[in-house]
Structure formats: C-alpha cells, structure tokens
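Only one chain comes next, encoded as structure tokens, the form predicted on its own.
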Amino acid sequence: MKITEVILYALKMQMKSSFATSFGVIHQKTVIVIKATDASGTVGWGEGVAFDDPSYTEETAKTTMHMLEDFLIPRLLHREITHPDEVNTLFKPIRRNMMAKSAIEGAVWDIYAQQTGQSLAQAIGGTREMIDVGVSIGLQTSHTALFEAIENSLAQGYKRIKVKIKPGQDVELIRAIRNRFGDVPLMADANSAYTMEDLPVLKKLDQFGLLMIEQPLAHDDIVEHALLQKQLSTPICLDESITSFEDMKRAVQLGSCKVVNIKIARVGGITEAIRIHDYAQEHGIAVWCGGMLEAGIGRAHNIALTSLANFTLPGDTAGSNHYWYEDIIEPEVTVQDGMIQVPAIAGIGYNVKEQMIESQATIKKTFC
C-alpha cells in the first residue's frame, strides 16, 4: 500500500440538541474528514474528532489540521507500507497529538480492509455481528428535561444510560434518576470534575448501584484514582487518563480502575486501541467504546472496534439521528432494540456522502 493523495476537509455540523458536560456546552462541531487514496485507486476514509477548544484534551480541530498538514501526511505520503500497524510505528517520533494520528490512521485501515476483502471489523479481529449500545446524556437544565431524555433513550432500546455529573449536580441527581427509573443500567461521567477532597460526596454514590463512575479525578491522573478505587465499591472507569498502552499497563499495576473507556482517537488510532483491549482482557478489566460526538465515519470505526471480544459493556455509539440532522454516511447508523448491526461488507461498511462533504466544507486541502 502506498498513499498517493490525501484530501483534508473541515466542515461544521449543527447538533440536533446542545450537549453539556462539566467542560461546557457544544452546539455545533467541527468535523475533519480525511480522504486517502492509494496507488491502486482504493479510497479510505478517516475522521478527526477533536473539539474546537482544548477542554477534553490539549488537542483541537485546528491543531489536528496543523499536525496532519505539516507532519503526519508528509511522513505517510508515498511511503510503502504492508499493514496499518506500521502507521503507529511511523508516527512514534511525533509526541502525543493522538487525535490527529488517529484521523489518518483510520483511513489507512479502511484501505487495508477493502484491499484484503474484509470488513473493518474482520480486519481488526472482531467477531461480533451485533453490538450493544448505550447513550450519553449531557447535563440538562432541569430534572424534567433529564427524565424526558432518559425516557426517549429507553424507548429507543438503549441498553445503558450515561449521565454527566459535576459538583452540585451529582448525588441528588442520581437519586432522582433512581427514584424515577428504578434499576435501569446507569453510570455517571464526571469528566475530571472532582478531587480527593470530594471523597465524601463520591462515597455517597456507592448507594445507587451504578455500573461505574467515569473519570472522577484529574484528566492525567492514575495514582489518586487508585487511592479512590480502594475507598469505593462502585467501579471506577478511566477515560482521559488512558492515552496509550503504557498508561493502560500502569493503571492495571496500580489498581486505578476496574473498567476502561477506549476511544480510538484518544489513544492514537485503531492499532493502539486493539493493544489496550487485549491487555485489558488479559487482566480482567472490562472495556467499552466511548464517543467523541463523531459523525458517521468515526462512528463506523467505533462500531468495528466494538466487535472485539472484550467489549462486554454497551458503548456510546448511538445512532446517527441521536445527534445529527443529517450524517455524512449512508445508510446512517441505526439502533434497533439497543443494538447496532456490524457491517459485513469490505471497508468501513458505509458509503460516504462525498458530495455533501464537498458542498459543506469550509476548508479543503489536497496533498499529493
């Protein structure tokens, strides 16, 4: 395989409803689309999923474009590779910038899957034909609005509800959900909003039988999460803290968590995500696939990843129409009875709406 052309697009996609976390509120999202073509003419698609501001990680949509243009695409273009794993090695000298690396690596995996006559899921070793999915619900303006969002999600068959919490919107919020919805599978995502000084509050959450509390402490912490996990019966799930295979090893060694949320973009691509998945499986750590408010291409990559054996918990890969008025793929991702069918056709399994991307792109750059 030799990549001979890469086209970068950036477009703004308006969300159907605002998504609020402890970081802030998102109304629209910049979506970066990568179209890579190899010497045989095979086209692969990737997606850059970083937000516009450096709240979740240090990366942004603009830094993704910068890294792709000035460092990653030049390093990959016209280089012979035999397997997508080599992209991970090729990018090693470039520090971090995981989301930028993941964006172009995803396109290479798509090309590889097509050229080997496999679905992306099959190409990475996935075995599931259907995956369980949950839904992530942002902070709401009232309990009434939150209850309505949960009711709508349950009516659509989602198998797990994730709600955002932050100081002042935590114990009573979870209590209200339990009082209204009983033992519905429920988890809380703190997005690093707490410190060890909040231990009394976090311990109160033990009474509610949550599946997990996601990333309660600092985004780059593993040590204090280990101390916290010893104090809680509720499993801690690490998200932002796990940016590499090495982070995963340290977390296991310290006992920092019982669950890990694997996001392809956060760890630098599918190759690294598989390594983390395999290590977690070997050490009895459950994993699930998180979301970055992806459009259809990134969503397709998530579906493929979730077909791996140790993704035993429902992920955040909701249907396209949960977030977008119109997605950039067809058919759009749909959820039936809380499950998504894993595509069986070669590549990512969806057709990219190239005409829509061309017409809505605010930036288009070609490299050859």
Ligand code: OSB
Given for the second form:
Amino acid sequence: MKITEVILYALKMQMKSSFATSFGVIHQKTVIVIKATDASGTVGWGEGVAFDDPSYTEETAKTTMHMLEDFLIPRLLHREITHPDEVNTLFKPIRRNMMAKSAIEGAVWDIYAQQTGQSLAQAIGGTREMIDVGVSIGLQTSHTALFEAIENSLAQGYKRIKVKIKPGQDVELIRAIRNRFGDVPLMADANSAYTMEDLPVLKKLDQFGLLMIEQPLAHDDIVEHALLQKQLSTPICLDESITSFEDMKRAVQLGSCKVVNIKIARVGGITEAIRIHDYAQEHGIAVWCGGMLEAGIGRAHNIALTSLANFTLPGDTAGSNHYWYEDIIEPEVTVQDGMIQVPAIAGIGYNVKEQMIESQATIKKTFC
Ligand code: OSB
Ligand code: MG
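One more: the block was the form predicted on its own; return the form predicted in complex with the named molecule.
In what comes next, the whole complex appears, and the chain from above leads the way.
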C-alpha cells in the first residue's frame, strides 16, 4: 500500500451536554478527520481526538494539525508499506504527539483491513462479536443532577458507571451514590487531581468497594502510584500515565496499577494499543478501552480494539447519541443492553458521512 493523498478536515461539533472533569469543562469539540487514499483508490478514515486545551495531555487540536501537516503526513505520503505496524516504526523518531500519530495511523489500518477483506476488528486479531460498555459521567452541579444521569445510564443498560471526582467532590459524593444506587458497578476517575498528601481521603474511598480508581495522581507519574497502590485496597487504573508500551512495562514492573485504561490516541495508535493489550494479558493486568469524547470514526476504532480478548472490563465507548446530535458516521453507534455489536463488514464498519464533513469543515487541506 502507498498513501497518495491525505485530506485533513477540522470541524467544530457541539456536545449535547458539556463534560466536566477535574481539569475543566468541554462544551464543544474540534473533530479532526483524516481521509487517506492509497494508490489503488482505497479510502481509509482516521480521527484526531485531542481537545482544544492542553489540560488532559499536552496535545491540542492545533498541535495535531501542525504535527500532521509538517511532519507526519510528509513522512507517510508516497511511501510503500506492507503493514500498518510500519507506520508506528516510521513515526518513532518523532517524539510523543501520540494523538496526532494515532489519527493518521488509524486511517492506514482502515485501508489495510479493507484490502485484506477483513473488518478492522478481524484485522487486529479481535475475537468478540459484542462488547460490553459502560458510561463516563462528568462532574455535575448537584447530587440531583448526578443521580439523574446515573439513573438514565442504568436504565439504558450501561454495564458500569464511572464518575469523575476531584478534591471536595469525592468521599461524600461516592457515599451518596452508594446510598442511592446500592451495589452498582461503580468506579471513579480523578484525572490527576490528587497528590500523596491526599492519602487520607483516598484511603476513605476504599470503604465503597469501587471497581477501581482511575489516575488519582500526576499525569506523568508511575512511582507514587506504586506507593499509593500499596496503601489502597481499591485497584488503581492508569490512564494519563500510560502513553506507550514502554510506560506500560515500567508501570507493571513497579506495581503502579492493577488495571489500565487503553486509549488508542493516548498511546499513538492501534499498533501500540495492541502491544499494551498483549503485555497486560501476559502479566495479569485487566484492561478496558477509554474514550476521548470521540465522534464516529474514533468510536469505530475503539469498538474494533475492544474486540481483543483481554478487554474484559466494560469501556467508555457509549453510543453516538450520548454525545452528539448527529454523528459523522452511519449507522450511528448504538448500545443495546449495555452492548455494542462489533461490525463484521470490511474496514471500520460504518459509512463516513462525507457530505456532512465537507459542509461543516472549517479547515480542509489536501496533501498529495
Ligand atoms: O479521563 O477518561 C478520561 C473525557 C475527556 C477527557 C478525559 C477522559 C474523559 C472521559 C470520558 O472519562 C470518555 C468518553 O466518554 O469518551
Ligand atoms: Mg481517565
């Protein structure tokens, strides 16, 4: 395969409801869409998922555009490759910028899957036909609003509830949820809002039988997470801290976590995500697929990844209508009884609404 044309789009998509975390509130997303075409005319799709602000990781929608335009697309264009894994190697000399790398690597995987007559899930070795999904609920302005969101999610069949916490909205918040909803599968995500000074608060969370606590400490820490895990009975799940296979090995060797949230974009693409998945499987670490409030293309990639055998816990890939008035794919991703059917048709398994993207794009750039 040889990529001969890449079209880069950016469009602003309004979220149905704003999403609040310990690091800020997201009302709107800049969705970056990549349309890559290879010499034989096969089209593959990728999505850039970085936010507008560098507060989850250092990347933004603008840095993604910059990296793609000035470094990643020029490296890939007109180069003969036989397997998408080679894209990972090709991008290695460029430091980090995982979300930018992932955006275009995903399009190459889509082309590869189509050309080998497989669904993306099959192309990566996935075996599940259905995947279990949970939902991530942002910080709310009141317990009433939070209860309502949880109630709706449970009514829709989501298999696990994740709530965001931050200092001051933690122990009493989780206690209130347990009092109201009993033993529901529940976890909390702190997005790096705590330090070891908060140990007494974090220990108090142990009493609630959470499935796990996600990324309590600094975004780039694995050392203190290991110290913290020794003091907590609640399993620690790392998100921000795992940006590569190397990070994963170090965290497992140190005992920094018992669970890992794998986000394709955070680790630089599907190839790296598979390596992390395989390593986790060999080392008895449970994994699940996290989300970046993706539009449909990113969502489709997540669904394919989650079909791998060691994704044993429900992920954050909720249905399209949970986030968007109108998604950029059809059919939209739908959740039934807390499950999504993994598409069996070639490639990402959804049609990309090119008309919608063309008409809503605020940026369009062609490289050939
Ligand atoms: O930490 O997993 C996270 C959303 C924005 C930024 C970071 C995170 C999240 C979520 C929701 O928890 C993920 C999703 O539903 O796509
Ligand atoms: Mg997280």
